[in-house]
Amino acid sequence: MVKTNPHDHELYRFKLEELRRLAEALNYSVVGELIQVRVKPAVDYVFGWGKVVELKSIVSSTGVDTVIFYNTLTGKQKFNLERFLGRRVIDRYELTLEIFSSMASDEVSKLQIEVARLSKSFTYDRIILAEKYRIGREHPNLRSRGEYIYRNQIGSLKRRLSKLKEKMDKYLEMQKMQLEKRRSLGLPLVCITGYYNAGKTTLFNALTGLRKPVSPLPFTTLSSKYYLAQGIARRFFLVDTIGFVYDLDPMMIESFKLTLNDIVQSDLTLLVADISEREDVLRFKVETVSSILEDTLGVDESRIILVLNKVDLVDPVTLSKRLSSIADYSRRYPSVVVSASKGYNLEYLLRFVESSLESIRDTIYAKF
């Protein structure tokens, strides 16, 4: 990992222990950790030249098979440091992505995925092509065919993924007829995001009655699950959705906004934090998925409600603790307390997701 920022104390321990987990969460046996602080990452090979051949000597003697970057790589980053390292390089755009992959099980998963990688591997698989091609030419016996072969490639990669991005917008369109449809029926739509493993779905199952996996691996739910909910006093349309993570790549954004639709399109969005975690731990990730939902999908911060979960795992002395440790986004978003395993407080939830129904009935709503 390169840290940029070398007053920067925290934040890089937080992100070194969750690409960590991500790992573990693939069963990758995690040896060792690498941290430089630099500016900016070296354009050749992230670190500088020094940190690159101390990093060679410990793959040697540890005899490690893949080397995980936080840093999201370029393609020549990557090529570069695998054929010094002569081992498998990946990032954790990369890693997400193979997470991702592990737990898809229906059609839409897997495009938005397979659309993510081959945005993020053309440049690498570009350079890769190009290598063959000029390592081909130096053989006698290739070289009539070799150029025509590589620009042949380069295209049948291009034109892979234009494919894929024209069945996406086929769903899009879909996807808002479906959308349309269900305006018509007069049904508000609540959705349920936030950051990974704060318990979105274990909430969804207790508003719903159903059971959808819940594990505690990352990123269980990859497409939206839609379900009419009976509230207190009425109906709406129940949402779960992909959960976020730190640093989320705008490649990543943009090749899931098949999902990621759900939640502009919404009339009210279910911020769930996991209140059970560390005070600094739990503002970082709400102010994560907050920024998410604000800056990058536009959503109103009036169509946020926060819901702190997992509090049966805290006590008072440490819940206080806990709420005054993110008090100016409690100020902001309306917030509730609950524990969605127990199904404590979840009448109160309801009724107070109805008024807030209630109170936005005429609004207009925004389109991707």
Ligand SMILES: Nc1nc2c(ncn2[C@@H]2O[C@H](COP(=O)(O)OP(=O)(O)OP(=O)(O)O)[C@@H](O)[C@H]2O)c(=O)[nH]1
The other form holds:
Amino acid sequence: MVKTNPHDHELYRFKLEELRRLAEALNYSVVGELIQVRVKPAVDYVFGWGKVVELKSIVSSTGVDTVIFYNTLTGKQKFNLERFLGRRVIDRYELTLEIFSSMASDEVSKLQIEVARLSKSFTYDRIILAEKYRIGREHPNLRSRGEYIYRNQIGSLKRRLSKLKEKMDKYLEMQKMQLEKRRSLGLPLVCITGYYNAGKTTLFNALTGLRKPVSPLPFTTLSSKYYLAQGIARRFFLVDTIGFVYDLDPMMIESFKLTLNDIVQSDLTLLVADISEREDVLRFKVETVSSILEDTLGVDESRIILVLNKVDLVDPVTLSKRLSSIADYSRRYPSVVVSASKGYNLEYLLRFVESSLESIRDTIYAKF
Ligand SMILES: Nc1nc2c(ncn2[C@@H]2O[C@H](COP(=O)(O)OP(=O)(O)OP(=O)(O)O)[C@@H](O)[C@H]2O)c(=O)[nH]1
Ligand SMILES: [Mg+2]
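For comparison with the form predicted alone, produce the structure of the form predicted together with the named molecule.
Now the complete complex, all chains and molecules, led by this one.
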């Protein structure tokens, strides 16, 4: 990892812990970590030359097969590092996509993952093809066909990506129609969002009586699930969505717009957070998700309710400490403490959701 801010000790520790957790979710066993503080990542190798050489000696002595960078790598950096280290090199973006792929079972998720993968690897693939072309040119008998093959392969990568994007546009169209159909029923949409593993699906299941897959692994849910839920006094559509991660890449957001649209189009958003997490981790996660919701997706803060889940795991003293500090950084969202798995306080949450829907009734799209 290249750390560009020498003062963010807590944050970089959290980022590395998270990277390790993601790697371990794919059964990588992590043998070491390397950090360099630089004003900005080096253009050719991310690390400065001395650090790359140090990395190579670690790679050789430990015999690792994959080097994972926290920083998003350009195609050129990935290519240079792979060539110099003689190992497979991936970044956090690609690692996340690997987890997505291992979890994906439906067509929409697979499509979004493929778009994200191809968009990310395009420059890298082009460098690899150019390299093959260069080697080909050094063999005179291959020269005439080399350039033709090179252009053809670049063209086919581009065509594949634009075909997948066309397919995605069709899904977006279908999604719009489904939304209009739901809107025509005059029922509001309430979505469940949050960092991965916060307990979103457990809450969705508890409120709907369904048994959608739940697990401690990251990104168990990839595509949104809709259900017509019966609250205390009214019905509404409840939507379970994909979990977020720290430092989400804009390219990833663009590739997953089908899923993220479900959040944008909702009338009310439940931001689920795990209150049993370490104080600083909880803060990073709540800040990350609220920034994505408000600053990236444009969700209005008056439409967000903070749901502090897993309260069964904290003692009353910790709970009151967490509640007083969370008020400082949670952008003044109203909050409700629950335990989705134990069913604690869910009735209160439902009442709160329904009264919030009532209070924004005049301003929301679905005039239920
Ligand atoms: N103790 C406790 N564990 C919970 C609670 N809610 C969820 N969990 C556990 O937390 C883990 C994650 O739960 P999920 O419901 O899959 O979380 P998620 O937010 O949907 O996760 P992703 O789909 O991966 O983003 C599971 O092991 C759940 O059993 C809770 O209220 N208390
Ligand atoms: Mg889930």
